[in-house]
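Only one chain is shown below, in structure tokens, and it's the form predicted on its own.
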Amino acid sequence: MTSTIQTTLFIATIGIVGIFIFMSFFYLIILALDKYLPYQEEKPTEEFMEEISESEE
């Protein structure tokens, strides 16, 4: 094998790992947000001004 292509292996082989690390480092930060914040449904708004309502009398 010549030397440029081992070393334009080499910098593709860079890339891909590096790629897959950000995958991976970006995948664990989804999950940990997903953990601290979950995910409220919000209510209709006929039941929020209805709340609004009951709290004024």
Given for the second form:
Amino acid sequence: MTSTIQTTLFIATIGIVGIFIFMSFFYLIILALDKYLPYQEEKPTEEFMEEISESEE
Amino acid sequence: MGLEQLLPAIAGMTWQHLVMIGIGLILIYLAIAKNYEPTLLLPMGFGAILVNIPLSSALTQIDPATGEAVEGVLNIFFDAGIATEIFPLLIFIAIGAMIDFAPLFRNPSLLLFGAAAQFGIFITMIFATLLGYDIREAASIGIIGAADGPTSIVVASRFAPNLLGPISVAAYSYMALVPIIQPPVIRLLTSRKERLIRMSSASHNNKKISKKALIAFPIVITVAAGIIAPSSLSLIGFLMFGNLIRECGVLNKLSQSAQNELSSLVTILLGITIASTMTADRFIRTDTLIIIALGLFAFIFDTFGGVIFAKFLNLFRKEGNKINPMIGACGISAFPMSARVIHQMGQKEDPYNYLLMPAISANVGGQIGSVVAGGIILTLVPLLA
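So that was the form predicted on its own. Now I'd like the form predicted together with its partner chain, please.
First the chain shown before, then all remaining chains and molecules of the complex.
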């Protein structure tokens, strides 16, 4: 086996493992964002305006 | 006065030029009649004709009177836009502005298929080395398997500019041929029972995603990618920048411009500029045929990687929670074509099986995966080769 093929095999192995590590990390980021920044129902504008006017009073 | 003086282009025409003009016509035909990636294949096809007419002023020529080089516009575009990687990176902004990451938030585990379906890149790289290409060329050929034109162009222009023409043609042609390439490979690797697996989890598919999370995602990913592999930042960073413009909610006009005007303008320039590398002397070689064959090999092994990974995961999942292995094939970057193909295959087996949402999630994962793969290759090859 030539050194070129050995190096390519090494790059390929590191590469495929590296992609999985990257993507697993991104997966964890998504889970974290979803947990700490969950979806919250936005209040309708009228309700929001009412709250503001109440607080002003 | 002879023909040579009157019509020097005809006098200088060789059979190789005619073959290239024929290839240009075929690309134009595929773009118009078959609708195969017309935005890229049509400019490339026309450009192939443009640069294969002898003495074409679109390319740099030596003025016989003065002996000085007269720069051709396509060479100027190439030096300014491809050699500097500006055109593909601008395309990444446009693609980022087009991607909706919400499906990934609904099915985050499917992101991993975006990694598994890059398998073809690396197996092709090994195969290309066995065929005698050096590591930089092999990496550039392997990246065809990213199924992502701009990533292929960035890697090839950096590592093997001499092979950029055939690599770009192969990358864009096979992306258009996903509906033909993937189904037979998937059928070969899966049983009917596996293709019938349902993944319709309504609660996941309708889950609402917070705007804050979608805004934070491109920023966090850019910082994380930059810390792990700074060389990948130009690719991932521009993609995520485009996505931030889309999601921030205050730059709708810019987001629309990136998705439409920027994408269209740069695509025109990118296509016709790549054609400047499609000259007869650079394209009509055995290498071109080998690269086109290896590109197909890469796409087949991408599909293989995704499907086999899904089957592997199913070994550990309970009955009723298994993944339809066809979803694995969507881990390539060809969006939304691959997702659509898999959904249609699922419907063919069972008209009540709706695989579109998980397929789109995996396909979006593939869009990130291909860019990550490009970044990893750009980092590893100069370090180790």
